[in-house]
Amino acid sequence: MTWYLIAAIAIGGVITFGLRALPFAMLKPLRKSKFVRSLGEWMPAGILLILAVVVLRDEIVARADQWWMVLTATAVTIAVHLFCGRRVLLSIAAGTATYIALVNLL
């Protein structure tokens, strides 16, 4: 009975290790690809853009009569980001604080 459990754990460990190592093994020949490198440069910004558009759309749909608050907070976020040295956390905090203040005070 004990050998059966040890064999099952060992086989599970080998399969888990193989499944985790497989993507890295497959990626190694692709690292020299110009397409993969350009994907690595553009994909994070593209995903962030898609996420921002979806969140803004959902918020505008949810608060159709207060759409200007979303646009104001977005404008504050962009302005702080551009004029304060492209500090991401500062611009996100300023935009979030602006939106929360507008929603709660108006």
The other form holds:
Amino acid sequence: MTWYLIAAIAIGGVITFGLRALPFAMLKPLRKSKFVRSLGEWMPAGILLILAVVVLRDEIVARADQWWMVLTATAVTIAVHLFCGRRVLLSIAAGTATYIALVNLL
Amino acid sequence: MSSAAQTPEQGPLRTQIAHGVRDSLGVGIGIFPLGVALGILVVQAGLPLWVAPALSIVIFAGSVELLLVSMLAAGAPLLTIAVTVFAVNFRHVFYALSFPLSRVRSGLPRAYSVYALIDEAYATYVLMPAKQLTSARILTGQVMMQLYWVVGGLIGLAIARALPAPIEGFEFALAATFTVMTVDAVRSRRQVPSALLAALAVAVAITAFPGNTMLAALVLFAALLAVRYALDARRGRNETGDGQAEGATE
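Go ahead and give the structure of the form predicted together with the partner chain, now that the form predicted alone is out.
Starting with the chain above, the whole complex follows.
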């Protein structure tokens, strides 16, 4: 177990650092590429959306009979974010608190 | 480290460090509770306590750390972990295109800056005028952000150990974070086409590849963006507008 954990965390660390460092090492050809620049501009919003959907879906799968709690907490997160001044922490806290309350109290 | 990074034209080192600390406060409010959530999750997943600081020091990439806790607890194969980390963190490749790394002193400081290039650090410094950016300021900001993570994780461990019974649902903090970041990202209309393509990609991935949705969605999304680029290029890049990209959705 211990060695598995150490190996997994080390692998995660090496890959993450590699992904952050490699582009700086070969930045010049990358910068010249219009295609790469377009991707850099287009990707963030879409990747975030994919991350959000995948994580939300995993949560729904994990609590199949309580799927509406996931949707309710997500709706609260978005509503608080849009109507309470886009304060990131406040929105996350409101959504998470809603979810914890629903999961533990109902 | 910071003492080696002074650049005299930006005022005394103390001022630069103070700027760096102030830069980090805003995102820190978001990072710290996620660190606490990480610590709580590590305890509730039944993992050894050292996993929390180890994740925040060795990997230091917020969302992946939270994802890894559940994967580690489930004993996911190392290859799956490697592919997931690669897929989720692949976006960092694009940070290099615009992060002001040239403002950071080369050598160890620059290596740390690359290692600690989390989403929040990128978001904080990418749009700041280069004149205001000093090595000490950026490094201080990044060190502070990592401290919020590590210390938040330790506090989360303590909280979880003190709780009489496990409280479920903390993992939603990750979903909420991504949701909020998505809402902010698609705020500008220019990002809507990308979001639509990503929605298409993830919908297909969920239906066709339920086993590895994340990777399938990211690969599909990249392919759709390549198609979009090709279409844009054919229609002439000068008049790139929202309407054109919508055609690529089909």
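Everything quoted here is computed from the prediction, not taken from an experiment. Just so we're on the same page, rigid core means the largest C-alpha set that superposes within 1.5 Å between forms. Numbering follows the first chain given and starts at 1.
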Threshold 2 Å Cα movement between these two forms for D65, core superposed: no
Quick check on F24: with the core superposed, does its CA move 2 angstroms or more between these two forms? yes
Can we say the CA of H81 moves by at least 2 Å between these two forms when the core is superposed? no
Core superposed, what is the CA shift for G12 between these two forms, in angstrom? 22.0
